[in-house]
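Next up is one chain by itself, shown in structure tokens, the form predicted together with its partner chain.
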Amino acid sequence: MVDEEVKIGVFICHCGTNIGGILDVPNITEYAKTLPHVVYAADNLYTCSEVGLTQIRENIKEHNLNRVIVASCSPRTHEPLFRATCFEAGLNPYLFEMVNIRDQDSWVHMKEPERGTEKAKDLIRMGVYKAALLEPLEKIKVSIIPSALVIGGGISGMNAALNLANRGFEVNLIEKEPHLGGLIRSLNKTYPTNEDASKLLEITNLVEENKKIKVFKSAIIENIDGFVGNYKTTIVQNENLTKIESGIIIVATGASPLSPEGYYSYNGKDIISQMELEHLLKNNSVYANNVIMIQCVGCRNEERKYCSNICCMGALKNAMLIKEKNPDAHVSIIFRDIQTKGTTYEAYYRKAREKGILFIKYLPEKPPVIKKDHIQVYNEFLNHEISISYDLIVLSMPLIANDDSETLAKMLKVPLEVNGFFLEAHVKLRPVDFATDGIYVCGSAHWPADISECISQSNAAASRASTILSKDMLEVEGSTAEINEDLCVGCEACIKLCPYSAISKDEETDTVIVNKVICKGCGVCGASCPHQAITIHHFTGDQILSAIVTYGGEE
């Protein structure tokens, strides 16, 4: 292919009257066959037709060509169809460009004809010496590892193990603790249903008797290697190491309670925590008329800017099941705002007000302080200092990152927020995925989820995960950078730049490497490389330097 002469084939599309009507394409048609290597050139009306393609796919065959231009539309939109197009007459995809002489043209400059004209001829003349620097390249094929590795055995990850596995993939859940069951373990009712959290502790069963789930108990990760659809980590029980393959990952390790030491005057006995209370609760012995709680502690500051999202409704079920026990006790709620987003939380909200549960809003400046036998606040709607008797002060503490959130992280290669949670990929687009392609998130690790959200959220994770697990082979752009071993110093300053930690140093060779499954072919390595030894393969500076000499010698 090297040692080939180049012939381009150049096919420009009238597309209707949206290119033909305004553009002057048999002229630039004419003026395409002048350009060097050129042994082809001509009109069509639709080239995206079948018509169209039969007339590229024929004429590669007919005139050798060994590269294809098509001038038309968006390669946005038409480029996968008309490299399928040069795949099928023989020809490498990747020796196909596209030229846009219509949303960026014909479309754009209607009161300007002549001038379009002169722009797609400069923009096909372009075209036209990229594509003779264009090589042919390969897509990768990656084989998948049928089997799934779900790092946490809370709610999360015991939904998403379970999902998996009914999905009829092999699943590794490592839990670090002796027991599966996370945080639930120490709930003793969930709202809104108020069911008994020991309920949904059954799925526990479930996921200990699925055939297809393995369980690894008190299990510490070591070490994590490799890439969407071969990963491989190595755990420790005991001191015995063993070591999981896995297509995918997903993370569902929780968070953790913030400790409630420290904060107004906690002392464990009649000023005590959310958590503390769900105990009591639990074993019936809660026995105070006077309750108040207080919302928004150690969060929604400067230290802990976040809102942990789970804190209002908790108080709300505590304060409700206090109430039917004891109908006659006073359960006040110090707030600063009550988070009870959609129908079935504002609905519980109004039937905690209407069992006669008090409300007072505080301003963080003037946080409510706690007295021997009572509580004084400053009430802004009464613009006045009260004072609340007590016999129990529960603090609602939010949930946090786990302390060895950051050691996971860098296992993942994954990115965590400012908090210490883990970040998704997109927000909104994509707000289950890493950007490492086969690791995915779920419920509090991502951020303090309730049991709802988690399991909307390890479904969500193991739908994404079966998208690859699904499938035999793995195929993956050939467009990715290569490090020119005899340029390269080995400075490494390309392996903090990638994203996507696609660049790494081969300590057996001691040479930094590119692999090829996990670069996405961005070229920012390229472009800042301080030895230039890197190539983007199909954007290299050969290929694009080309276009530019030509645009601008051109006078």
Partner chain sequence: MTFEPKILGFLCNWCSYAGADLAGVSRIQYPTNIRVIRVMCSGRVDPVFIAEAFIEGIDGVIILGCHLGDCHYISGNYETELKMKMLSKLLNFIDFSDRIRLDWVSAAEGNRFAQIVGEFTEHIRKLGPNPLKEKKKKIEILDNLNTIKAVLSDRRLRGLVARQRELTTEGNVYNKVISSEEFEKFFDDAILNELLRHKIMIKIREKGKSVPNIAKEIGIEPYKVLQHIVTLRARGWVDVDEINEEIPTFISIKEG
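Taking the form predicted together with its partner chain as the starting point, write out the structure of the form predicted alone.
Left out here are the partners and the other molecules; the chain alone remains.
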């Protein structure tokens, strides 16, 4: 293809009014026709529609296009679709280039459409010059080990394991505690049905009796190596080492309740946590007639700025259970905000009010003050402090990330967010995926989640994992890094900087090697190599410089 004449087709999308309502798309299209190597240019309403995709396929064949550019929205959402369309028409998918004139142009320049139009011309011209230097690449094929590893034996992990086992896949379930069940073992009842939590624990029997699932209890992960389709995990159980091979990994390690020690004079007697109240309710040991619950203890502050998501509903549930057992009891909930999302939870909240539970809002700058036999709280609506007698104070503590989350994240080479929970690849497009292929997350390991959320997320994670396990071979991206051994001096700068740990040292040659299955072609190594020994395919130095120079830069 080196000697073949470059023929570029440019397809410019109106994206409804997202682009066409701001930029002069017909003008941009006419400009594109004047650019070098462009033999066809057209615009349409939605390039991602079947009409738009058909136009691409037909013109590749009609004009013998060997490069295709789509100027539209984000490559993150639509590049795979357009690449697949080019492939269907017989064109190597890596001879496709996408120019983002929505996120990077029309949305940015809504109030200056003329300048936005000129910027779109610049972006497309840069894309054309880069596309002229694109080279065909091939995806890398790897074999798949048709078994799964699920880390965590709570409701999320068990449900994910059952999902995969019921689809015929072998599953290894690792739990660091002596029993399966996670935090559900500590609960009395579940909201909003007020069903006994012990019924949910019946799933443990299904898991342990399933022939497709092998359970490792009291097991600690010592090491994780490998890549998508071929992970190798070493665990320690009863001082014995066991090595497990799997095609995918699901992280369902859950979260831990924050200790109430040091908050509101906690003493574990008449000032306790919601988790301790669950235990008392389970044993029918609540004898207090004046119960006060304080929300947002230890969170939504400078140390932990997040809402723990489950505390409000947990308090409502336990407050109503106390009223059901003792209708004469006085139960007050002192809150900053009440979160009852959805119509079902909102109805649950209204039911709590109907039962006579008192709700008192407090300001974060004026928190409740606990005295010997009463609590004082400033009421914003009354504009003065009120006093409430108590026999029992219950603190609603948040869920926090597990202490070993960072250790596990480093083994898996996946990120954590600022609060220590595992960070997904994309909050909307890939909510249960990590950026690292073949690893998924669900439940409270990802963010504090109630039981229904844990189940739905674990279903999603199992479904995503099945897309890999159901294949004998998996294709991974061909746009990866490549080392020029003649230029490499083995300084290891790239090894230290690679965010995916895809580069290692070959001690025999004293040069580095790239695991192309793990490599994401992010370019960090290529940009940092002091000897320019690394080429990032699809983003070579010549390709990037050609775009910069045509914009007005200097070589």
